[in-house]
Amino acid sequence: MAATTTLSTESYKGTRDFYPKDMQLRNWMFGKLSETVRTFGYLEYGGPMLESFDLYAAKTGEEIVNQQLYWMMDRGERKIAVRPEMTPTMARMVAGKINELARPIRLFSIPNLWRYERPQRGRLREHWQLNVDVLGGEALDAEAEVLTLAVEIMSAFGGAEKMQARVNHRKLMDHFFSKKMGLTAEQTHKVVKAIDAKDKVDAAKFHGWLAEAGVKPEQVSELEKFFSSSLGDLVTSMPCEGVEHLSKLFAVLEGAGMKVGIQIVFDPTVMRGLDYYTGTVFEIYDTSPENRRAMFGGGRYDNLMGIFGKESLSGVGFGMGDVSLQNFLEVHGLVPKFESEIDVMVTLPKEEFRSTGNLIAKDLRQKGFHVITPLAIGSFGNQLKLANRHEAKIAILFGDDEFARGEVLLKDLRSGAQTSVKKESVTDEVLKLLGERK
């Protein structure tokens, strides 16, 4: 007789299991997302997890192609991927419909996203992400609102004065970079994979990462005081088009209401995908010493439907995963004491009860009650155990004598009180102590 394998139970790595604490603590997040989204009219739309592998070659970072993708041959030899992004999805579906869609197109969506990369604090193999796009519009009028979205998420959560966002731009960096340094593309690409990894390493390496990407030696001091630099010392010491973009887009944020130098401040160090992005970069930070990261980012970008034949279409938005904000609300204490979402457990001790109890459940259920049943014949004392188990905020317990009078017995499990009701009078007292139900 072979013998019997036995299967693991942990998770493929880089991946959870959602219980159902943890299925409430993701619903309440992705609600408070969802609903703060929907205030700024962003409308949700979806799409596929498998995409042609053709549409990421085409619209996604050659390190996410080459090395992080899911990928594989259906059984009609296609090549196909798993989606790592929902940008390309997005524009695939907005370039077909682009005649339709109102403009400004106003978009959102919380994808569930695979990516090979090694599991660590706020990376996951397979997470979900809020991505937000607003494609049209007045460049500086659609900045300002992605931007004015992104800190009232962290609001919503109670966070606005636990975060700052930082923002740059792409033509302020090509114009430092070439015309400033005289570096070539591909020497500005080295230099930015080395700032991106400057906390990660020490000085001595960082200025090795400088000087093989052409950097010399008397330029290093040059590179280190532009970091520096203030948005107003760069208006008069390099004028340039994203000098000037930027200081209409903090005047429209400030003149919006927002924290501008304390909430939303400039910094030349935020880079992004050089590939990718055009004009404002932005990241959010978390300002606590026990997770000093970027959250999430985003910035604007040109020509997104140009793969698919269509008109020039720039937009801006950001994706933000649902790991770093779990890490974010968890640090600063935010997340909530969930309470259990069973309302009531209505017990079954005996046979000649059952009738009266499925018919109390059905009449609390229409009233909106999460309300359970033991499936079982059981002792009043075990059914009793078996709802404190479950959670339960009232238990409807049925004893002979109040039965013979019509009765049930009613019992508050978070404080331990109980009463005798009237069979007809559940569905009122219930209500009387939990609320009206959606």
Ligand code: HAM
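Just so it is clear, the structure is predicted and the values come from calculations on it, not from any experiment. C-alpha atoms forming the largest set that superposes within 1.5 Å between two forms make up the rigid core. Residue numbers count along the first chain shown, from 1. What changes on going to the form predicted in complex with the named molecule:
With a cut-off of 2 Å and the rigid core superposed, residue 199 has a Cα displacement that reaches or exceeds the cut-off between the two forms. Once both forms are fitted on their rigid core, the CA atom of residue 219 lies 2 Å or more apart between the two forms.
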Contents of the next structure:
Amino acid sequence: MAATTTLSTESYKGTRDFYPKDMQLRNWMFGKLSETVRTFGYLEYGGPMLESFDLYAAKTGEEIVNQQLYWMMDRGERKIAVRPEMTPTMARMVAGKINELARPIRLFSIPNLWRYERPQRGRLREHWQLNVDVLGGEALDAEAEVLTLAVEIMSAFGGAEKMQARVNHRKLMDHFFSKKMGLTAEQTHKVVKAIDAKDKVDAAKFHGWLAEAGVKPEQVSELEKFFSSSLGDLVTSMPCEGVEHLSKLFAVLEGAGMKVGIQIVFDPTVMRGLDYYTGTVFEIYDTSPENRRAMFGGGRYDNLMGIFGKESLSGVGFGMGDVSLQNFLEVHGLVPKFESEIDVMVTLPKEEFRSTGNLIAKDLRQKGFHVITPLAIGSFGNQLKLANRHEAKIAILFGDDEFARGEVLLKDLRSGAQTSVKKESVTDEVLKLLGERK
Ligand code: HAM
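For comparison with the form predicted on its own, please write out the form predicted in complex with the named molecule.
Below: every chain and molecule of the assembly, starting with the one above.
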């Protein structure tokens, strides 16, 4: 006989187990996210966890495809990948029904995604990500809408004052790299990757990458000067399509009541690692230095539909991760104390009470209460202990004298108060104590 091996109870590196208390927090977060995006008329969609490898190879970007993608050959020799992001699936689905979906197409989803990353604060191998995208419509209006929505999401959690959206424009960067710095396309590609990863490394390493890309010291100074520019400076020193677009966008956002300059700022160091962005790009950060990784990332993509041979339909959207959102909420004390999910435990100290107990439980469940019953007969004291262990708010207890009078004992485990009530009025009494179940 083969020797028995003891398996670890740890989950796979970079993934999380969600015990019921963790699920309660997750469901609360996802509930608030979807409630908020639905108020803007975004409709939920879903897609498969496995896609063809080619879907990501086309536009997702080197770092994810070469270093982070989980992929395999299936039994039919097809190269497939576990989704590292949702945008390609969304684009494929939209392209598949391009003439049937009402425009502008507003979509959202909260998929789990997989990236082979070094697990660290804010980054894991499996995470859930709210994806919000709008396709069609005027670029400025659509961008203002998704940025407003991002701020509204943080506001729904009570965190709008503790975040900052940093916005940049790919065309402004292209203009700067080619016209001001005189970089070739290949150099630009390397410099963009270096800037994108700048915050993860020290200054020496960053400068090493620039040197490797053939960027000369005077060009580095030019880059540093550019990094400290305001949008106002650039309007005069570097007029171009990107600067003009961002100036208009900030004006629209200001008009919509956003705190431009505080909540939403121009930041020329925001690059975004994904290859499909073509215009405005942004990232949203926690203002607390404890959470240094971006919470949201997004931008405009003009040519994504092209890979499916469809008309070009431009879109803008963002992804927001659950790991960084949870860190944000914890750092700022914004996670509420959750109530127990168990409302009532109907005890079973003797066989003769079983039928009454079951009928009481049935009636309470019909009103939507969450009711548990013990799955074995047990002493009065033991069952009371059980009710407390399960964090029931109310215990229904049976005493011989009360039962003879057609009554049961109702104990509010939160206050300790105990009353004797007619068995037919248990549900009404519970309703009085707990209110209607939503
Ligand atoms: P992304 O910047 O790769 O964008 O990811 C968006 C957000 O997802 C990040 O800001 C972060 O909160 C979270 N995230 C990413 N990777 C991880 C990870 N390994 N662990 C935990 N959280 C993570 C995209 O994925 C784009 N597809 C978003 C998008 C939608 N753009 C347009 N529409």
